[in-house]
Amino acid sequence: MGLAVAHGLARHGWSVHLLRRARREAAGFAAAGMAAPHAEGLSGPLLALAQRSLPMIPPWVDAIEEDSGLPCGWLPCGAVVPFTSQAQRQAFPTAALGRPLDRAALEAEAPGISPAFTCGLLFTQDGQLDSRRRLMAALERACHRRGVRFEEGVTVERLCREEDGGGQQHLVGIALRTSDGERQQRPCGQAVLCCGAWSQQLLPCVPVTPVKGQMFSVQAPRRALRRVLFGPDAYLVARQDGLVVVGATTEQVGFTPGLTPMGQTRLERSLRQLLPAAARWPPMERWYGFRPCTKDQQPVLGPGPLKGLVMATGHHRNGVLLAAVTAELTRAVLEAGPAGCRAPHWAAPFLHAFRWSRFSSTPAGEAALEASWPEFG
């Protein structure tokens, strides 16, 4: 998310300084890269945000590839969701947006699928990005070429604030520790918080917690699986070269690192139950990462609790899908500024739905938002 926002701002003439503590901890390196809001059965404002983002992905990818000279692995492959009964299919939140599949059609779209699944839905509008192997590298190079200044190994320890006469708190600086352990305090009047699962360490009032996910990949025969296959207990994301990403566990274990036999066994069992033939495909790689999850499993976007701070975090399992729209929304907020200029009309419902203060149990949170961004109060 930080790379997407930085690149979008740099392309529009902003001077961007990106502080990063540990490159490989970024969720983008662990993500399967699905852009499949309909296969995931999203609903409400989150589905609306995803549907705004999905058609933005091709031009967003074009811009990254133009700036980086590297492919992002965008593949509008469509996604299949299998069901064990027609009643189950009819109850799926996005059923009306998919093409119904009977058993024969389901087998044609997902050869070898378990006979337990009798029907399905095909969402041709969904797709995928190869985030782990391609997108992240392309974004990094695109940012460098657009003049984004990277500072690696930096831990931001505190957001420095001052209060004006009206009681509004302003961001005035950041306290950080550099890669060699030196503590510094730097002036800063505008910042975007893209700290993912670690966001609450800087802003306790915004409840973003880590949800660990373990994954692995197998090597399938080329074209053995053409669609994303989104089963009830596992999903399969097939790359063009035959690599298939299998994910993912959902573990409430804080920042406990490492793979576990239990998690990997659970995934392997889910794979066999979904696509039995895949159990014979050679294993390639195993990894894990931490999703940033809020209480309602929806992102935190727009003006933050400090004037000058913009939020872009809490995307849970939809970071790759929502990166394009988050970058655009964040730029709109920054360009609108705090002086009364309005952001684009399309942004207003999203800034309301995904405001940080929705988690506040008192009116103070709402008041802080209104003071920092009155037109979206």
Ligand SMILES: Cc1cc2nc3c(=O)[nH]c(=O)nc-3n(C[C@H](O)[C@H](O)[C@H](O)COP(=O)(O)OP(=O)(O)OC[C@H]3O[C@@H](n4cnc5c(N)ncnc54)[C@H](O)[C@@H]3O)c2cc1C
Second form
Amino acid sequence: MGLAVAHGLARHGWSVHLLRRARREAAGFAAAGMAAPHAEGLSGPLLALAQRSLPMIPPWVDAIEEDSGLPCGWLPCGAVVPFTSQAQRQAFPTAALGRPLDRAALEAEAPGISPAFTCGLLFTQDGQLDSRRRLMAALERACHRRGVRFEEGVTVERLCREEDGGGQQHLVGIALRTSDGERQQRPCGQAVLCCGAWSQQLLPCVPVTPVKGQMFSVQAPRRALRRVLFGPDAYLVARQDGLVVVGATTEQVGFTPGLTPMGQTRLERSLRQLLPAAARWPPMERWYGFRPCTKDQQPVLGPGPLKGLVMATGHHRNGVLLAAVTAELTRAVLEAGPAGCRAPHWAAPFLHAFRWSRFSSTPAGEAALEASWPEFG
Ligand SMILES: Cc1cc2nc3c(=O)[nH]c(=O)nc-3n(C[C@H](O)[C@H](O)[C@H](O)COP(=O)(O)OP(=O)(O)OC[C@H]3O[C@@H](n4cnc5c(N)ncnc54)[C@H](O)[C@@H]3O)c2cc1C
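Moving from the form predicted alone, what structure would you give for the form predicted in complex with the ligand?
Shown next: the complete complex, the earlier chain at its head.
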């Protein structure tokens, strides 16, 4: 989110300073990169946000590739969801938006799929980005070339606030620790909070917790699989060079690092059950990351609890898919400004649906938001 937001702002003439504790811990480097809201069966405002993001991806990718000179691995490859019965298929939340597949058509779209699956849905709208190998590096280069100033190894420890005469809290600075342990306080009147799974450490009122995901990859023959295959217990994302990313576990273990035999074995079993042929493909790499998850598993976007602070966090399993729309939305909020004009019309329902104060049990939380950013109320 930090890279996507910074790039979008820098392209529009903003001066951006990006503080990052650790490149390697970002979930963006762990993600499978599916942009597959229909195959995931999303619904409600989250599906609407994803459907807003999907068509934004090709021009967003063009801009990143133009600025970086690097490919992002965007592939509008479509996604297949297999089912063991027609009833299961009919009950799928996005069934009406997919093309029904009988067993023969399912086999044609996902060669080698287990005979347990009798039918499926094809979502040609869905695609993938090679987040781990391409997109993140391209975004970093694009940011550098657009003049974003990076500070690596910096931990923001605290947001400094002041109250104005009307009781409104303003962001006035940040307290940070540099890579060599030095503590500093810097003035800052405008910031985007995009600390992923660690966001709650800076802002306890926003309940973002880590959900660990383990993955691995196998090397398939090129074009062995053309579509994203989204099974009930595992998904397969085939890159153009034949690498197939297999994901992912969902573990509530806090920030416990490392791969586990149980997690990896479970994933391998799920892969065999979905696509028995894949058992012959040689394993390549194994990794894990932490998804930033809120109580309702939906992101937190728009004006934050302090005037000057904008939220871009809590994207859980969909941060790659939602990066394009998040960058656009965040820029719109910053450009509208605390005293400024209205955000674009399309943004308003999303800013309402994904406001931070939905987690605030006190009416004061809601009231603070309305008072600080009346134009988004
Ligand atoms: C296994 C797995 C598979 C996934 N698959 C998909 C997928 O197929 N499609 C999809 O759309 N999404 C997927 N996701 C989700 C996606 O990766 C995340 O939603 C997205 O990366 C979140 O982005 P973020 O910027 O909020 O957090 P991150 O990418 O985790 O970045 C957070 C950054 O903030 C820094 N940071 C944290 N605290 C501080 C601090 N106090 N000071 C300074 N820096 C700080 C960290 O060092 C890190 O660099 C997957 C995630 C995982 C783990």
